[in-house]
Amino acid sequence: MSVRNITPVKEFEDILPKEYKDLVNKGPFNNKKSVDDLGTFKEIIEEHPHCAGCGVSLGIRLALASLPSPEDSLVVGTPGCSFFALSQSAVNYSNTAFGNQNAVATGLKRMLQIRYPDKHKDVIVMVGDGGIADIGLDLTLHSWFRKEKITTIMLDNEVYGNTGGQESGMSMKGRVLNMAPTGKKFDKIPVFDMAEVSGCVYGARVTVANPKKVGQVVRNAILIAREIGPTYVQIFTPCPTNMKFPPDQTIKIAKEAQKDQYSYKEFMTDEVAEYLKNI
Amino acid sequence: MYVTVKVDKDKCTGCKLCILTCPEANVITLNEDKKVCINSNRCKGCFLCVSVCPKKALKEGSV
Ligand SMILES: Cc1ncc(C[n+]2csc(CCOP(=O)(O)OP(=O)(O)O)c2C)c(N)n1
Ligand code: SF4
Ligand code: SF4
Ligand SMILES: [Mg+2]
């Protein structure tokens, strides 16, 4: 996607819808935006059918405010609330078979990197916790063992939301949900330790309850996958449908869990932390 | 009738921790007038940003 690509030719002009005429006139493309000036620029994403205070709708709209090039970024996401607003949002954005989003992304970035040899197209990608923890969690280690340069970005809800609360391997032991009626039985999956340990050269845990947080991670990491390798995201958006708490206190809750499962982490190798000090 | 939020503007500072919470894009903006002004159509009416605003400038409300 480019300014280019999505100005429209004189005839359409005045019959395109005003989000098509903002996005062109005030959107992110070729110009540079981060959480910081949300409220002032165009967002990429539409009206989305999330529920009224859904913790993922806020990570993925953190997230999307923060992509360093969203016109050449393609977003890779799998069953989940996410697809919600990924699917309503202008930056290219593909869905996979559940659990193959990793695959798909090595795919991908491979292909976009023979093809543009000379620019980067970032490949990120924004799935559930289920999406990663559970059923795509061979093909995401995979990738991260193979060293592909692509940022992988959790939606963590501790449940699989859009099935109506089935446990996830990163929900909380003793968590009683919708269809786990007597409490889940083991701890939550340490992916993002697996993250560190399987070849990701940087990682950070944050929460939506700290978005100018989430959005400089996000940022760093797709920056370092460019030039350095696999990168990691795990982002806390709490689901008041399934966790059953009032919508208004989705960013309570986020706050609560950083005193516990949620506090804040970051790993990088020597090499990132050089890199970061010249960006 | 629908929920939404309302503004009060002499309490708004415009900090934009409100914006920075609302889980829909482009509900709240910031003015010329560094306030912060709510598309009602759009507000699903979750109230996450009257809990964060440290001015109590956001009020439950109805159109
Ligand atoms: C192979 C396959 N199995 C099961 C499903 C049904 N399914 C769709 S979304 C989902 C749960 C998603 O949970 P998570 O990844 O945590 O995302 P969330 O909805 O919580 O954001 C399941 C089981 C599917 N689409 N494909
Ligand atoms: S079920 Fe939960 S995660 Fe899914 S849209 Fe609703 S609040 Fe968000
Ligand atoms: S009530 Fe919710 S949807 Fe409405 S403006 Fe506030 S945060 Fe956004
Ligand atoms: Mg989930």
Given for the second form:
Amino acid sequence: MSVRNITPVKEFEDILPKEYKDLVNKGPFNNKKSVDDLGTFKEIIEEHPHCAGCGVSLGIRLALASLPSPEDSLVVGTPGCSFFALSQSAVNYSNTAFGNQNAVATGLKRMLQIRYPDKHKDVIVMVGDGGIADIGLDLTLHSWFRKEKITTIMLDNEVYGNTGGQESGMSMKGRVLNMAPTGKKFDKIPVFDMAEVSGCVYGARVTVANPKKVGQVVRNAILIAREIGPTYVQIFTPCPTNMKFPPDQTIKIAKEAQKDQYSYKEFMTDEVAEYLKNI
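Switching forms now, from the form predicted in complex with the partner chain to the form predicted on its own, please provide the structure.
Below you will find a single chain and nothing else.
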């Protein structure tokens, strides 16, 4: 396994699109960046294939801008809307089979601890609600039961966005969607509460309407996972395509959710509270 960052060879540099050159020359590696610096560096390509107003792509941008050490981070994803931006980002990224991302992240984290015993290598799962709450719930929970030192970030758009608009376990009860014409019949799965009782030492629930808060909790979650145990961040990333609202209303919809099912919420163990006092 190479210890260097991979960059294009000189022979092919001239034929790369400018956006990909910028990922190398203006990416977040070895730079101290945060959500306050968005627009001054390149975290993903601007022509990513997400829909206009996509909450997931915004959530990804905020999360990537909050990594404590981008050059020492490995983001693990799974098929879904999040794949489109993450596969074209300026971070190390690994895609998995649908739902087994926390199992793969576990193996990668253990391998990196052996390969780099004296250096922190952050492994961050970053996938949608379907990958975590539905198809991957068992593997997610077991990574928490085992106290794996990884951070899990759910990009919760409350729908299966890239396959036509089926209801997700995270959809709100009663929500009418393209493939749920009579409305969802059961409550939103309480994954946030499950994280607290399943071994996560820290968790936070936020929306893309509060970028600084997203940046703060993502950064904290990753730093805590390095030292103490598994952490969880749940970000509301509303989907204009399947929820049928104008793409310029994404932040407004997220703000409205903050008054109801997505009010800010946080939990932590006493050990984490003490740790956060000292960083």
